[in-house]
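Next comes just one chain, in structure tokens: the form predicted alone.
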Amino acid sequence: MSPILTDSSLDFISHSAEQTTRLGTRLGELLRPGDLICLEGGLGAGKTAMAAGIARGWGAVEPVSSPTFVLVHEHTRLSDSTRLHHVDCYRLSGVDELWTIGFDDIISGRDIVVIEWPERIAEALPGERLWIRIEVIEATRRLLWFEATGDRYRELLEAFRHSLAGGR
């Protein structure tokens, strides 16, 4: 079942991983320092392929790759000091362990954080932010629902929607 649709979520069916890349790029292109894109979804959703579209579309220099096992990858771009952060919550066991990794320091709002798994961290998330939860529905189908909680996010949505309409 498909969410009730407002001013402040999206849903969108993807048919192949290019395509969640795809729709990662339009949505990186939009990001300004500060962000917080929380990506939810199992093992195999396409997380990663969302997150490398957002840090392309960002203009990362280096490919994103599932930071699993270092937890967090941190990129720059060419055009300024801002650098987009990747993190991977997955082996956390919890928040505790959020403050051995620096996360004050990556959730202060200077740069983008992207992270995978925000849902094992949830409490320590600012309540702003632009949550996607990603579904298998099928082999290479899936459905991405985007929840924006906040005037910014709203905002990025909106910009979003109008991006995949065609508008630039």
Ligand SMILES: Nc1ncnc2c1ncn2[C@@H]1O[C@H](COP(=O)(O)OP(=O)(O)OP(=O)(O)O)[C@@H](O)[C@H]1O
Contents of the next structure:
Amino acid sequence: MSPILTDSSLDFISHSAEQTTRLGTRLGELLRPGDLICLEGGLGAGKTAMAAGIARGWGAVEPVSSPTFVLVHEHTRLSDSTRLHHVDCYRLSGVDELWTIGFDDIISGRDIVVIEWPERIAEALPGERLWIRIEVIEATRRLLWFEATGDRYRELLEAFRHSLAGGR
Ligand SMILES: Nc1ncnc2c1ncn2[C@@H]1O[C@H](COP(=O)(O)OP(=O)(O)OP(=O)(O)O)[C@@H](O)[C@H]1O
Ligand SMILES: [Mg+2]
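Coords for the form predicted in complex with the ligand, given the form predicted alone:
Everything in the complex follows now, all chains and molecules, and the chain you saw is the first one.
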């Protein structure tokens, strides 16, 4: 066993949409090709606010907008040819409709994938991922809960924890 045992979950209270986006930016800076981030939470919880920060931190050329009328937004960055796919499953009835967005190709492991409403396609998701649940506490307060499954995501969560502790 590894001598370094890391916790596989972390929670955090966000006090504003900007703070949620900033947290996303910190996380986005740490992502590598193949990473999968699932964003669970009710309508208006802050999933897109978090996704926007993730894409910004990763280096997306175009800012993230709400993908409600487009199920997938593909982002590129200048530093390499990796892509980030921002997927919104809200309007998908279930896994049987995933072919309509070319999901097999999206989740192939080459790119970064950020998914809103991942619970709608749970059966189609790899078991290893970083799962983020956003719960509304009050008008501007959110409980953010991060859970890592698999070595890569425990490592990512540990790096995220260090990044937050280090300040900027
Ligand atoms: N602490 C917070 N974190 C995130 N969003 C917040 C927070 N406080 C208030 N908000 C507001 O909540 C809303 C979140 O909207 P956002 O589009 O990110 O939610 P969503 O979870 O993606 O919703 P949908 O299910 O419609 O996709 C925004 O209007 C934002 O300003
Ligand atoms: Mg959204």
